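Read the single chain below, which is given as structure tokens and is the form predicted on its own.
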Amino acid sequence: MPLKIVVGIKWVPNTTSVSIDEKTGTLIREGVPSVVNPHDLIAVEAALKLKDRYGGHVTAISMAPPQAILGLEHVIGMGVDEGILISDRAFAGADTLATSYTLAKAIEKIGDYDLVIMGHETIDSSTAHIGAQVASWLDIPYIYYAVNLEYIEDKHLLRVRRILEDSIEIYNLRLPGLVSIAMHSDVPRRVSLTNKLRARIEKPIRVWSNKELDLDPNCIGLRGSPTVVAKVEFMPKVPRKQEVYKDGDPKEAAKWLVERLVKEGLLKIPGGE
């Protein structure tokens, strides 16, 4: 029986360009370049490998601003069959609880699924909460840190191999279920031109606002988020002196550098003053 798989991806800001709103404590996304969360691409690869081996259908979902449609086009370019973008200002500012609730309700709306696959964590927050919380909302079993998945078709089970710090474990996960793929456990495949063109020509991406999901405004977005950012502290900007040692002698350069570090109080030499 072909597998019906839902894989979650997140459209994240480039972590070298992140700014935080001092009043709300939330990320400022406007004008910031974004990418598909790299750990979620490993989850997409896991879903596509199951599809390649056992047949099936892969749906990618993402809760994000409208521009995240580019991320869904990217994973469709990898081989995902369709994408669903959950996008509405009502969802903005959500913490992991409100996000997982919204994603779970979207998965329920999709309806018939066998497996949900999530990435290990995201590079913008690194909470690693979403997979477990989505599984809890859906009331399905879940396993984290998965590195290998095998479908036992006659028993409708997923054999999951996972690696912990001091052990390797193998589980039989009854379906429907959820797995979170360990980071760096695989290499995502390249986007193919054929699939990329299909994303633009066939337009296999749907956009769901809260009009489609009809969720209680008190359970989503900032209003549905019990996490409170009490304080945000910013490191003061340190002006650079831009001192450059221009002599070519390596020993003299090392001596010059040490002297500067000692002078600035950044280095102490044992026995020195």
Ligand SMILES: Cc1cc2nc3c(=O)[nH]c(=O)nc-3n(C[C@H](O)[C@H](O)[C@H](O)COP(=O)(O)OP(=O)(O)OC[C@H]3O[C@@H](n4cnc5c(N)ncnc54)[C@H](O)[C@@H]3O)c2cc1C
Contents of the next structure:
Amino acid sequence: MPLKIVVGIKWVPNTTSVSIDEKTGTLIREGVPSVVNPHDLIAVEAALKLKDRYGGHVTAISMAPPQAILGLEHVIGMGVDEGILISDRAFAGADTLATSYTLAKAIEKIGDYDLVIMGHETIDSSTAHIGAQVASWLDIPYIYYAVNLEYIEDKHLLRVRRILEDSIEIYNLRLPGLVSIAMHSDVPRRVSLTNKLRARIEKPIRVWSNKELDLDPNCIGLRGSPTVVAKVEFMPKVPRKQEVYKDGDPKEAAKWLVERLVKEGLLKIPGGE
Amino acid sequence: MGTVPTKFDIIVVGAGPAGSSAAYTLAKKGFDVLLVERGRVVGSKNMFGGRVYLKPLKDIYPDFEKSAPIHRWVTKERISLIHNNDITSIEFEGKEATSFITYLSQLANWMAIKAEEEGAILLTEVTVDRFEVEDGRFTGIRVGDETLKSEVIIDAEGANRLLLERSGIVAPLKPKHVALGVKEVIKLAKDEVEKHFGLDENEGLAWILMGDITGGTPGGAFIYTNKDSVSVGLVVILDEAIENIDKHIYNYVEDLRLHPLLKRYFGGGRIMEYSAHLIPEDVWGMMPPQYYYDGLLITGDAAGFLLNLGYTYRGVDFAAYSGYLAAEAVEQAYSSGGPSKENLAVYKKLIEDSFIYRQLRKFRGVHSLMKNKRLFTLYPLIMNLTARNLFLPEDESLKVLEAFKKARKGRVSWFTLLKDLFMVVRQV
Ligand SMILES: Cc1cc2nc3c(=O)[nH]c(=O)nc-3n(C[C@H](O)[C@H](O)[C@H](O)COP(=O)(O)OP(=O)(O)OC[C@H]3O[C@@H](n4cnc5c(N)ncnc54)[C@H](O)[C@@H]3O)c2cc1C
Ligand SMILES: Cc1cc2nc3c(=O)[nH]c(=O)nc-3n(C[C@H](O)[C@H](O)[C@H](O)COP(=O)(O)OP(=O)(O)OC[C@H]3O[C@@H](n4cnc5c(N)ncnc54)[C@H](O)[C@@H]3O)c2cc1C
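Having seen the form predicted on its own, could you give me the form predicted together with this ligand?
First the chain shown before, then all remaining chains and molecules of the complex.
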């Protein structure tokens, strides 16, 4: 049975070029080009690998302003079948609760799905809330930080591998279910000429506003967001000691370095003093 | 909704000024056009100094002034010779303008949107790896392991012509053929730009500086006023730079920005971006043997269609106009029976009959001036010493000629000086 997969992608400011306004504590987003959250491209890659192997249909969804069409075109260029942009002023100002609620309702509207795949976390907010919250709204099981997915067709289960510090865990996930993919666990494929052409010519992207989703205004956007940002504080600058070892001998240098680190209490040598 | 085609009439490679104007003009004429750009968004890979001449763009886009992203009209031109902490300038100012200042990224974007509006299909983040060739005819593009066919390819890939190299049409660029440009954009409030540079609303300054600011390397610096920012940068001849320059080229831009007489212009501004790009310099040395091949037309920087006037470049308008002529050539070829090699040859004629070719010929010698290092270090020094002798007298004032003679003495012979002067007057 081919898999029907939904992937969540977030349209984020390219934080490698974002700075923070020290006075207001807000991101200076002006003129900063946005991109698809890089960890989400790995989620897309995981979905496409499943599709390559077992067949199926991949839908990307993104709750974002209209420019995020470019992001959906990008993942369609990679091989995603269709995109849904959830975009409405009514959704603006959402915290993770309101965001996950809206995404979950959109996934419900898509209706027929076996698997939802999310990224590890985003580069602009990095809460890693969305996966678990969406799964909770949908009342489906979820597993975070997967590195490898395999579909066991006859049982309609997903075999999920994840790597912890001292062990490898393997789960059988009942479907429909949700997984988030560990960051850096794979490399997203390039867009292909034909798929990108398809994105431009067939335009397989739908835009859903709250007219289509018809959600209670008290559950979405700013009104549906109970979180309050009380204050943003800057980390105080920690004065750093700088010492340079000038002599060329690497053995002596290593000894010198270890002695310093022990003296500063940063390194303990078992048995030694 | 439509189905994905496997062939286009025309595939244009590169959505810079050359490619987008070709795609726009062809789509408007009813051709099926695909415009392919490797950048994630159009304009992300394009960089230039700041000034564009209007007329050629207006010929292509009748509504240009109304809807194009024009920051300021150049009403003030300043050319400065700089040595140490002295600057001697000549300035022209008026109320009319035939050129404007803009961000190339915005202009390129606008041009690509115009092409899309006429029905061209734009593909970003797709890098063409090479051209498909069958029996000597260029028949399409290859991206990874996919191909797409076309009747005609328009190459608008810019100065770094990897596709032409891979097709065996040109040899790899040599450092002596190109210059390196680096630039910073510094954010200022709109009224600060106007206050700092003495401009009214919509008025702009194009400022060229020559002298020790490039560390003795032939080249020059530029400053352009955008709407609410200033572009500052410099251009150095690459082979000379490789030999002479001992610090990162970025430091020269920084020196410029922090120069005691210049830094006040940028005071309080935040650096928004830093970029670097190659510019064709010895355009006659790097031109491909022909501009047209069987199924292929070459436009813009890739063809070497860039004019160096010594005090300014004309690259954007030349590129755009060559793209326009390529589109005209394709249409004419079709109406003479089809885009065969013979019929596409009309492109050569269109180029050679145009201002592009006339201008390139007329200013052909400017490049040779770039070899003359005296122009970039010694004469700026002498001019500034002359100004010092003239304007900073102790008690007795000097006559102009006296001031000059005193500055020249022991630095350059009259013979060399007159020879150089003659060269400059003849070429520029
Ligand atoms: C206190 C607070 C206040 C906020 N206020 C605002 C605000 O006023 N305006 C504003 O724009 N944002 C605001 N945000 C940010 C916004 O709520 C979150 O960015 C958003 O809910 C997603 O959370 P995240 O980025 O941490 O995603 P994570 O939970 O780290 O993301 C995990 C995965 O979920 C998926 N995902 C996340 N977001 C989306 C999405 N939008 N569409 C599709 N898939 C997605 C991706 O696959 C992603 O990899 C606020 C956040 C907080 C914590
Ligand atoms: C520092 C500097 C200052 C300048 N100052 C001025 C000035 O003040 N005024 C002026 O008129 N001109 C100026 N120029 C020159 C001007 O920028 C160029 O002449 C002009 O941009 C050329 O246009 P083009 O379309 O030929 O090439 P480009 O603008 O270089 O565009 C080529 C496009 O092709 C794309 N591309 C390349 N290879 C591929 C591929 N294989 N597949 C897909 N896409 C590809 C590139 O990403 C790029 O977008 C300056 C240049 C520099 C570097």
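Just so you know, these numbers come straight off a predicted model, no measurement behind them. In this text, rigid core is short for the largest set of C-alphas that superpose within 1.5 Å between two forms. Positions refer to the first chain, counted from 1.
Core-superposed comparison between the two forms: CA of Lys211 displaced by less than 2 Å.
Comparing the forms between the two forms, the C-alpha position of Tyr54 differs by less than 2 angstroms, with the core used for superposition.
Here Gly248 counts as shifted, since its C-alpha moves by at least 2 Å between the two forms after the core is aligned.
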